[in-house]
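In the form predicted alone, a lone chain appears below as structure tokens.
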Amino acid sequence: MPTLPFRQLPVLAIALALGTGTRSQTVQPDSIASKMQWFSDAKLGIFIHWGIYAVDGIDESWSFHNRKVSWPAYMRQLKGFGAERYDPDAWADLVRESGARYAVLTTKHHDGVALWDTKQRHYDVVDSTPARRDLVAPFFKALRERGIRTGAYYSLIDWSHPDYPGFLKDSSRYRIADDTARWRRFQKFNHAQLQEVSERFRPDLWWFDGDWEHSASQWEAPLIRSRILASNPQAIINGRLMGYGDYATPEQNFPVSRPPERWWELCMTTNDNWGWQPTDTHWKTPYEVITIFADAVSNGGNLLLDIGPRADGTIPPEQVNLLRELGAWNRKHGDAVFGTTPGLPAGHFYGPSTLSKDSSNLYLFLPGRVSGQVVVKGLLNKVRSIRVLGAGDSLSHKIVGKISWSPVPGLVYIDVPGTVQDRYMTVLRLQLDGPLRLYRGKGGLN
């Protein structure tokens, strides 16, 4: 049975696959189950902030919003934004030598300039930009001849478009109660910009931003969803579309404990700031990425880790780094991250872990250089072997504290000896005889 264009689909039975919950995740979970496993799987993302605010340098969209820099002076940027030295096939090389399983890239950001040659009278990089050329389509190809999964950034705010209300943080065009046809104008180029995206790029995962500033309904949440899975079933959308995505996206810091939703994803930067700014040096090292990278797998979530292009298309050279860095501890240990799941309840590890998928090996996370023993408390298991990831060495163990008359287990003490440990994080397999079993009571004979 053929699917309704994007613009033709009707709004009936907006709530089908839909169900209850918080902003970030209204579906239910078994039901989008099995199309979430490969996100679940893949761990790490590579996040691309690339537009015209590279020309100058300043914060995209929000330098004019927020008033640092006047509006036409943020849009004269078009004029520099030439994507000469631009290579996709390099950008998707680099995305998979980082270990990355998806990379999603700004399509179009607050400020409305759209990286593909939209057909609604708007900006873009193809008629309003000396880059001339969509480009969108060919990085896109690029990252499925790799098998790196697509995703899509896409701004529901504009603030370029004479048809949105919002436009600096102090002012508005209008409100949406006063001109109703004004706004349903507007909706009605973003439906179709929405499907251009939808139609060309077909996108594994769309990273909608902006939701804020309206609601479900003045958005068409279920509207928009509905279309993007009529022509994709099997598209990702994530928690900023007020409501009506799968997974929730805490964004730069580090979530103290675990977020409720099943499938969630920390955004970061690579420095300070999203965009290319020069002037920003405050680089994370990757010891600080590896270890929050760890972190986020060990609580069940994803990375999307982003750096920001130069207006020609260039990378820095410290995200580059990082990135190979990443890569390369990824590849060495690997096992211990990749379509793992969550390790071991808080109390009993003072550090990340994660476990295969039938829990019979249990991989422990060593954050810097470590010095004698580390520990494991309540395994009821016992350990067959203890080896080194990527280095292969067996390292030995003994329990300690073990009464014979007590169901309490004794506490695993590991040797783990300066030679073997890795310069950012080491990573222990522990084989056990069965799948995981934990004593989880309060000692003696409990």
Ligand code: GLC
The other form holds:
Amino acid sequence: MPTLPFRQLPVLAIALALGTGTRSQTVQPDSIASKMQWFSDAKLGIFIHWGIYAVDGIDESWSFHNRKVSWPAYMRQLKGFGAERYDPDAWADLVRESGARYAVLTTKHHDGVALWDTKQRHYDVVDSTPARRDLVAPFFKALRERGIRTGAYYSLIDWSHPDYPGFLKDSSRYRIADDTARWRRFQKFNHAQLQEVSERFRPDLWWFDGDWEHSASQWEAPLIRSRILASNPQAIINGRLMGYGDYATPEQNFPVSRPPERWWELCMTTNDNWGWQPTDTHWKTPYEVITIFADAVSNGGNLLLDIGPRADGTIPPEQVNLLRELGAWNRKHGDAVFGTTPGLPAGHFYGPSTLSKDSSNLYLFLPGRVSGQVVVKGLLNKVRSIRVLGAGDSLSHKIVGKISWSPVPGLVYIDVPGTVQDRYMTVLRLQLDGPLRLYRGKGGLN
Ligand code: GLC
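Same protein, different condition: the form predicted alone was shown, now please give the form predicted together with the named molecule.
Zooming out: every chain and molecule, the one shown earlier first.
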């Protein structure tokens, strides 16, 4: 929700923390490769922003921080957060139906309101709202029953805590340098809440947010990381822990070039906001979501697609529909998505692509309707067969421009009749004669 220019700052901080040596110095990719495997195969997660901000349908936490509403007015939403129709099984069913392999729920946003029964002296939905129950545990249980991995979003920022320095965009409570004892109290509180989430919910994945307000040493990021891993060595930690996370988290805007990190995840809203906002009807279409998803997977990333349930726990129909359409597409094209590896480098094909793990199957994604033929360049392998995923049809191809004495392979032109095409995005499977071999030269005799 980048509404104000100053919001650029966090993005920069994230880029600095992830894009430079900082991250690799602290977390060596090879040392975490095995625990990252499920994440790398998963491709799709569902992000859920649920909190008291859904009562008035305003920006999550940012609305008071940016002075759109006063803090007392924001907190009055506590009284309206009833979760009356919250059905964690239905949520988990929808996540499963979308094809997602993991889901990440906001256990606490920057407003500090915990969705579980925290034992620390602070706001939670059990004691401060009519919901009067822990909302995290039943959802995690429902996910686990369906074999879906659990993720806990946890905001390091806590703008409602009396010992947290930051509050409104232009006024802070204090400066750490002026009152280290007060900051120490906040650190203790923060560690205690993290310990609660860790022990009670044992998340497979931790999704930190808000690290940009303080340094790694102020957050005690190494300690946070080591405590999480001591309690669950397999836990995955996102890249918003000032250099102590496992993977990068570009937000909202699709990266144009392939991110350099070995693991990354694009988090993206289904309209323009993370939480429920009735005035925001700028919904992404299934076609847009599916093509963005394919683009992420093609470039070695995951998509964490966000939904924002209402205060009563119901999920807006537009979001339900999007997840269902995405799920139907995934069921038809899952072989090309889940458990695959990044596809062809730029220049070989005009569109996303992926490879089977042994790289002997190449999947080509055709966004939109294709009239006629598509082409692959620089493919040294012989193509054994070409099939349309989910439709079964076998397609013919033609090698164009192969010169007998040149090492440069010909162009592979594939006929794609309109009758075999998917309404959103058709996928072709090219079965190759072995692991992928590409020609990367300049043509001619090279
Ligand atoms: C940003 C925002 C936050 C949102 C998050 C999701 O960091 O601060 O409101 O929850 O992005 O990625």
